[in-house]
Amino acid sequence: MLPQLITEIPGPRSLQLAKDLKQYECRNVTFTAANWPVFWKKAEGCNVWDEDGNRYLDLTAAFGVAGLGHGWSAQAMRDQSGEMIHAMGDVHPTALKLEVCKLLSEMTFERWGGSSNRGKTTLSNSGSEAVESALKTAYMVTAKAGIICFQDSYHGLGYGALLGSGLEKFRLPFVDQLAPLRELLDFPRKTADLALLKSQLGAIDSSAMGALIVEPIQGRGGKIVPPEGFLQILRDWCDEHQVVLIFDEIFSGFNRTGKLFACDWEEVTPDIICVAKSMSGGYPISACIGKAEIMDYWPESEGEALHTSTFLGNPVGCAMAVASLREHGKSTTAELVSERSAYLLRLLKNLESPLIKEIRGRGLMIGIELIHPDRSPAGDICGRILTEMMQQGIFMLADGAHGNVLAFTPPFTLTDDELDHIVARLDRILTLCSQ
């Protein structure tokens, strides 16, 4: 449905929420301005409702949650609450927690090897954790600390993470209490890149690497998509060196690029792969999934796991986990994408503007560059342009290290309709910021 809108934006109890959070909440974690922000109250498909009851179109999918769309697995949810909403994932388990990491085997080393090709999987609840386990397991293998990750590399910001994080905003605050394991490469834009991704790799002492972390494409970084080779120059790489090669897909996993995992783009298999967010569309719950005899170089339990937490295969996430991740496996859901992501483009590639440098991206993870006319970063305009989508009804994010990458990752089942209305509106909103 098109946004209708009843208040100004923000309204007035989202205006009084804000001030209200303020008195309470951590001053950096939500940014707030008298136009800024909005407290959403109901979700459903490509609509939020907010506290005044304004309905949006969600370019965000909710930071990539909801590529099935907002609510698509309550029902699980709602199911598996009335039976049962925590266990000891554990010590005493539930059967969900097997089907999940079944069904997981099966999306990722099965598919790309054969039914032999097991894949086993660690839980957990967030795709920050998610990549501190893939880091552990890679220590475990390898028994080297080293970690090579690239430039605008965006992981998660718990300690672990940001070990392999090349996004300096967020490592540079705390890089004092952590220790000095990075080796940073660029990440390559194009063909020429690769070159000199090959010497960088060259000049590395591979005697200390254990693992090399890497986006098949980057999310947070600015939605780029890297040229062909570039993740087969990474694998050869890693085999040559014995380096475990993990693929961060938190964000382009699960169908967003147009494929189930960015990876299959290229057919190049990883050692391990992370995945969190469109796993069950909207509960915390995230998996580390590595080739089986990777895996297995951690001990077998004996009563007491190295590497676990309380919520570790909560049913209600694995029960829509495995609603979520049956219908990713449908080859339906991949066609949707790339269906919407086709007209998507056709209409975006039709902007006229000043403002925009490049429009880059793959399925539904797409990021429109946006520069001054000086040729340098725009990202006080990204910040204009998302008051004034949201004001018109539309919800956006940027991304981007200095901020200026409009980003469009919406659920998968927008309409002609909504897609027309969100373009129309930001072709005006380009038009007004660049007079």
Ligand SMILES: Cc1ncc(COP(=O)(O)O)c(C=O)c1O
Second form
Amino acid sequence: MLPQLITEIPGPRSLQLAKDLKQYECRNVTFTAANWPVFWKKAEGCNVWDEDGNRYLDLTAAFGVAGLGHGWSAQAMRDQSGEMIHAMGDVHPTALKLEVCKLLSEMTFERWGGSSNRGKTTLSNSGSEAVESALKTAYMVTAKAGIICFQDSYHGLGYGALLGSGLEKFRLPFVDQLAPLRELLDFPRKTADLALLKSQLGAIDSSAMGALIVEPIQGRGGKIVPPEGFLQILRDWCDEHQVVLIFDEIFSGFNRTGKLFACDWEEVTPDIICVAKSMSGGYPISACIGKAEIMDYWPESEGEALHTSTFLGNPVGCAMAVASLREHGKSTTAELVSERSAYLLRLLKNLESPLIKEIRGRGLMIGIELIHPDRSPAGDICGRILTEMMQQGIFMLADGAHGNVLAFTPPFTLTDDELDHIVARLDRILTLCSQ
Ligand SMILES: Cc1ncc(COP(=O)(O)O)c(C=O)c1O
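Compare with the form predicted on its own: the form predicted together with the ligand:
Starting with the chain above, the whole complex follows.
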């Protein structure tokens, strides 16, 4: 449904709630200004309603989580919460936990290498925790603490996850508490950049490096699709140097790019894959899935898990994940993304604005990098565009190291009419902002 606005945006109730929240929440968390944020009250499909009764279209899928649409797994949640909302994940688990682990194995290592190639999983509650499980696994396997990662990469903000993050705005404030053993590589944007990658890899002392972590398509770094051949170079180098290859598909996974996983585009498989976000459609649940022989470096539990948490394998999250994973496993879901992506890209490529530097992405993970004639980078213009779009009833976010990449990561079910409406509004706002 198209947006329907009945108050100024933000409306009076959102403004009051923002004022009140400021009294009680750490001030670093929610950005507030005279025109930001609105408070969400209800969401369904591609629509969100705020506390003042305004209806919006959501181009963010709420950080990429609601790929199948807001509320898609709500029935599974209702059914399971009537039975039991919490169990003892690593002590007395549920059959649902087994089902999630089995589905994840089928969707990854069994699909990639045949049913004898099982994947084994550690569940957790957020993306950064899945990354931390992966980094710990790499250390278990190799006994080498060093981590190789990429400029402008984003793996979450937990300390372990920050070790492998390339977006310095998040890492530098805490750098003194992080171990220094880290190699940072340039993320290639075009085929010619692969030569630099090879030479950077060639210069690494691999005797200290246990993990190489990479997003097959950079998400928060600015929706950057690397050139073909990139993942294979990493695969070959890791094999040669006994380094565990970790694909962080927390954003790009589960059909976001038009295939089940972004690495499927290159048909290159990792040793470990991290997933979260769209895995359940809204419940905080994540997974680190590794080849069985890799995961079996962890010692058998003798009653005390070395890596676990209170809510690991929560039954409500698992029930929602089972429903979502089954839907993601259908080829029609990937086809829908490819079809919607082609339509959206056609519209975006017709935009003519001096503010646009590049339109890029894959599937429904698309970015418009902006330039500004007078000032570069264009993060400030991006902020203005996001605010204007919100005031037109459309939620968007910005990515990139400088916040100058308009991000399109909507639910997969946006209709032609909705996309026409969104791009027409964006066109008008780009014109306004370039004057
Ligand atoms: C690629 C990637 N990895 C890890 C994370 C961290 O996930 P979380 O915020 O759930 O910790 C994110 C979050 O945006 C992400 O995009």
